[in-house]
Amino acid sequence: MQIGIYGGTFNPVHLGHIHLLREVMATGLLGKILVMPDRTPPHKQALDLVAGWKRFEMLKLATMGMEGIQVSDFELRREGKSYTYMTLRLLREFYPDDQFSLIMGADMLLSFREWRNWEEILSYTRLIAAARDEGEYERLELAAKALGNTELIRITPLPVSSTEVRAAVKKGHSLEKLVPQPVADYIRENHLYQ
């Protein structure tokens, strides 16, 4: 089967992932999309990054019904940060038999050289990189052409941000068109991000 993994902070889950999920489910390109969140980002310094199983609730909550989408927990069980590559390592040795694909944004495929192992990662994992625009599809089709093993696809723009979510609930402004609803009850009910 063909997997595909999105990992990353989901702090919190917001409209523009699930967006992005449905599009990549309606490429037929995936059996089945395993969701992540991650334990300790290694990219990133997260200042208001809320404990990691509420994350994953939050995401439980935004995908269910979902039809192929599937929250994985298996980023928040390992200790120390979370290296895509050693995912992937530990992902092979459970489903020997289902090839790989890494879902990401445009900015991820642009600095992909950066991460650690990517020439790894690449050697038998598939890119899926999604482009919101004319502009941006020109410098990821560049960019995929460079790396190899890349598809692109391109999606209708949804520009949402858990940064932009977080600073709504700051300030006590609605998270309708920002987060599924089940996610603002559980963020409402569980003083996230105040």
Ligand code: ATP
Second form
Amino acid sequence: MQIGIYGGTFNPVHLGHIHLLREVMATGLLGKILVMPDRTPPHKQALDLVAGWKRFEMLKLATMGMEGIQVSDFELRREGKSYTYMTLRLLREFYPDDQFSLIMGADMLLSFREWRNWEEILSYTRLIAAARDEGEYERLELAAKALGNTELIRITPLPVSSTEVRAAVKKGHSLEKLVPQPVADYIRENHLYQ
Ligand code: ATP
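Can you switch from the form predicted alone and show the form predicted together with the named molecule instead?
Following is the full complex, with the preceding chain placed first.
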């Protein structure tokens, strides 16, 4: 099977993430997608980072009923930093008959060469990437061409970020246009990001 891996901090999951998941599933490129919250993000500083299992629960709430989408605790259960190349090595060992693709937004594609062992990853993993903002496609096309083994999908960008969600909570603003309702309820009930 063609399996997509969608990794991230998801602190918290937001509508931009869900939009990307829907659009990638709609391409028919993949049989299923594993959404994997990471334990300690190697790419960014962990400011205001909520416990892994809570980020996991919010992902479950956000993707409930979405066909082909599975939230996975594969990286949360591993000790130490979650490097993508390690995850892929392990997945390939466990599932030798499947092919894996990595799903990512523009920022991750444009900084892909900073990932640990990116050449190894790219040698056996297709990247599937999309814009987060208007006007990003030209740069993405150049990056995709230079890297190779990369599928750019054309989506109408939904420019939301977890940073924006955390800031909205702090200011007491509505989360209605930023996260799915069950996630907004979870954030409020658990007093997250205050
Ligand atoms: P933060 O604001 O805390 O940096 P983030 O919104 O970038 O977080 P991540 O969990 O770091 O969210 O992102 C996980 C993956 O989802 C990355 O590949 C990122 O590029 C992608 N992504 C995040 N937001 C969007 C969006 N609005 N549209 C498309 N892809 C997105």
